[in-house]
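Okay, so here's just one chain, in structure tokens, the form predicted alone.
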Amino acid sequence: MLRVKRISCFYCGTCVAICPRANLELIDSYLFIGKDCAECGICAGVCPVGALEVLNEEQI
């Protein structure tokens, strides 16, 4: 499960434009995440303040 630390989110959109499933959307200065999403992590790499985060079943 991807989340989101809305209170770190700048929503910058970085990872908007690195999501290789384009799964990742701003929307009025929030961050949505689609169903679709493969839980790859890719993104969390690229935010510039750890604001996203994958976790696992433990972590839910």
Contents of the next structure:
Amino acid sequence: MLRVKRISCFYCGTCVAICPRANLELIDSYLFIGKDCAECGICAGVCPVGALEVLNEEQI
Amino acid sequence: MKSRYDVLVIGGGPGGAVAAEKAAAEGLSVCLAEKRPAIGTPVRCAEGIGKEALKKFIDPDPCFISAEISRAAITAPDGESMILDSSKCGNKIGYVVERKIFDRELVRQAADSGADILLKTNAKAPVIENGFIKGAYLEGMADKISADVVIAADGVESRFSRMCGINTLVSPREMMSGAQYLLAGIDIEPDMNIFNVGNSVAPKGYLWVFPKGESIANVGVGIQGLKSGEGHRAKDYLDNFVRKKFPGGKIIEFITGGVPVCRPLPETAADGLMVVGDAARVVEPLTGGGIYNAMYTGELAAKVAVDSISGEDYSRDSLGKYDSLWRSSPMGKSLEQNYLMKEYFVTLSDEKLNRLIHSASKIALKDFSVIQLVKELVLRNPELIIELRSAGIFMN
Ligand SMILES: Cc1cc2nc3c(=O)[nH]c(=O)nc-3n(C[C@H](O)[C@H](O)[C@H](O)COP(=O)(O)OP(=O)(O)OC[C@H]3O[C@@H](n4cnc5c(N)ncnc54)[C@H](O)[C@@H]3O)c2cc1C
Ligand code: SF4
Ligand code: SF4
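Cool, the form predicted alone is there; where's the form predicted together with the partner chain?
The next block holds the full complex; its first chain is the one shown before.
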């Protein structure tokens, strides 16, 4: 599962542009994570501040 | 508020604002929808722009000029610098602006020309009729707006065009991941932009110090998205640098952002749609500068919208004039040239970067462009010409 640490996110939209599934949407300061996530972690890698993380079963 | 316009512009950055202004000034009815509650904030920019470039679109008002720039320095991985001075090109070459005010002034110009502005209004999805984009479903101050022509100026995210079927996806290799502090109380040269390169400073990118006054500057870094990960993100590189260079600096603003440094979209027009600015991926790939290109493509899109609307032809054929106009313009040509340059420069090792930067401690440029700088470097390092040629770059 992909999670965004709300307080760490600077709502810059970088992750939105690189998600191959168009699964992210930024509305004002709120990053929406859609249901079509491949959990590939591409967005989590590129985020300039590490606000995104892919959690495994145990971490959820 | 009307629900039908000649032109709907999505996004209130420089691209959207100029498109809306120019279309409204020609008498079209124009609506600009911006999802944020205030224009231009948070900023996603280091705020540097050439003097002449800015003047083409707005008078340089002191209310949004933070600093005037007359020199630039490129600092090598080993710390040595090469100074680029502008004495040959009429001194003051650029500005560092205050984007929050600059962007808002551009939107004000659009409003003064007659465009309606909707803030806190997100474009959710396109309205599509017979394959033509005919407006957008919105959430916020309106639910739906119909228009003959839609101009997508929605910046790096570029979701709207993606929902219209245009592939705007950027690969992590071609996305610069950026972070920036506005640092106060630091010792800087207030008229000099500094670019630091090197793999330990900013892998496949650069770190900048752009003055915003006597002792205050935008200090930021952009690294290749592929090089970013836990413990080595843009923010980590920025913190390392600030700790070493400006330990006493006070952070008074922190922003992040992504810069697409890929080639432009292969298609920037469709039936009923034109795509401008960052959404069209027309950022200068080597410098990451995109303010001017956004305004320029915004203006062209407005011109083509005027013609298409007077001829009542909103097809790809008609709007496609926009695509060919910007591609054949000096801007379009320099994008391709600078893309190849970027692809070449990201392959250079720190040793090579050191050697190139050591080859001159000071260069007076006739005009402040990448191509002029590369020409000067070629003069001092003739072997470069062969390497550039094999990268597809021909210097004439
Ligand atoms: C860290 C960093 C440093 C930079 N430094 C420089 C620099 O020094 N000089 C330079 O020239 N360029 C620089 N750039 C690039 C520059 O900021 C952009 O090229 C420029 O802002 C592009 O303008 P635009 O109008 O295309 O998009 P933007 O300015 O990004 O505006 C897009 C607008 O659209 C809105 N929007 C998005 N989606 C929707 C939607 N669905 N509905 C409604 N509204 C929407 C957004 O909220 C935003 O306000 C930098 C970028 C970054 C990230
Ligand atoms: S890239 Fe990171 S900081 Fe930027 S919007 Fe996405 S999660 Fe937030
Ligand atoms: S993990 Fe992959 S699929 Fe899921 S939102 Fe991030 S980039 Fe998109």
